[in-house]
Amino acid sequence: MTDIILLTVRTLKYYLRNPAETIPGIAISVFFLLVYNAGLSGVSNLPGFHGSYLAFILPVAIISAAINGAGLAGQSLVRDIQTGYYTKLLLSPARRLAIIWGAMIAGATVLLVEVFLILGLALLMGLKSQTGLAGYGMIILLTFIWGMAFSGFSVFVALKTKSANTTQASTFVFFPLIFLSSTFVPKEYITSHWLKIAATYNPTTYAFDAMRSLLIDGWQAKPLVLGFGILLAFATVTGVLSLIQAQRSTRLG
């Protein structure tokens, strides 16, 4: 823990010099926020569709502030990489988990910081929670570990290419993520058949509907053993992945 805690602050202590890395997610989550909402708004008057759209539409701002919060965790290991401190921490007695996880956390912390930024916009727009206080701090947690699945893929691709735009591209592979899914209407509403489908087998799908269960239906069991379940092995298995990338490149040197 003592590894993880410096390596997670050491991070920290970079993005607090350098905020300017952070500007991209706030601004595309603020858009999605802004625009969307404003533009599609009218979608909350469909038949058998209630809440706010706000309530709907804000998890898609927050998901997508992970998309740069899981760039900056690989960025910051194809950093150290190029400056020769990665090869200095794996001489070190430091844990090769700690080492992946100081990435990780750091990534996932900038994230919260960000959704923070965007619940806090959201209230001044008017969201209500049904669950109160305690779903906010649920939707938080949800967030935290769709930041650590998405940093765990990062890592893992800036251990294997020591490319910074190698890194920063595959971030973008998770965009298709957020639009394959129930993203501007409930599932029901989806008539084509092939995106349907995509959405069933989507791991986002089930952070959006665990997040809007929270916001606009209150405490449902259902979704939200669902969303945390799925998010948990989604970030195991990215962690994993990272984690023998790490150990793999000890062994190469």
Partner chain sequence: MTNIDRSITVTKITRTFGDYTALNGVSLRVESGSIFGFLGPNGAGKSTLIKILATILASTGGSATVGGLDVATKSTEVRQRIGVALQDVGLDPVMRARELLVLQGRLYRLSTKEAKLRSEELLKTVGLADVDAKRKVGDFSGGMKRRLDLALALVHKPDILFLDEPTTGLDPVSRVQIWEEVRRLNRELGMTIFLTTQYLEEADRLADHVAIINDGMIVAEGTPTELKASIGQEVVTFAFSTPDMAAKALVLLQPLVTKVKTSGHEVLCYLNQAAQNLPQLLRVLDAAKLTITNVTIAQPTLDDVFLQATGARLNIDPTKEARSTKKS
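Residue numbers count along the first chain shown, from 1. The term rigid core refers to the most C-alpha atoms you can superpose between the two forms while keeping them within 1.5 Å. These figures come from a predicted structure and were not determined experimentally. Compared with the form predicted in complex with its partner chain:
Comparing the forms between the two forms, the C-alpha position of Y85 differs by 2 angstroms or more, with the core used for superposition.
Once the cores line up, the CA of L12 ends up 2 angstroms or more apart between the two forms.
Right, the form predicted on its own is done; let's see the coordinates for the form predicted in complex with its partner chain.
Partners and other molecules have been left off, which leaves just the chain.
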């Protein structure tokens, strides 16, 4: 446990000293919130669309922040592998998995800070939620699970390839994950057949749906069960993959 705390603190210090690594993630999320809300809020006047567009677009900003925060986990591991510090940690009696969890927990912490910032900004912009404080709690929890899922993915790529470029490049799944979904309009409004299919199979859609139901419709069982269920399944898959890879990379070669 001490090892995990020590290594998490070390990585967090790195982020504090290198804000350039975390600021773009926040900037993109703020951009989503401000620009899309300003440019597309007319959509909410369409017949059948209920609730504010701000509440509708907020989950997109939050999930985008989560992807950026979680992607940091893999990137910090690759950095350590390349400087040789990873080997130094392997030579120490530190718990093997603490070396990897330290990076993941630090990424998750950045992610939570980013999500709080985005939520705060939305509240300043006049966000109203149907489910109040508990609903925000649920949104943060959903984001955290989603973030862990993505962090598992980035750690897997980092340990598998040991390449900074590939790990950086892998964060580009950000685009299909965010955009092949009910990003700007509800799924019913998507006219393109292929995009509708893609949105149906994209786990992000269910994160959006669950968050939007909390903000706009109040407590609804179906989107929450689907949201938590699918995200947990997704996180389990990437979590198991990263653990297997972690064990493989820290085991004797």
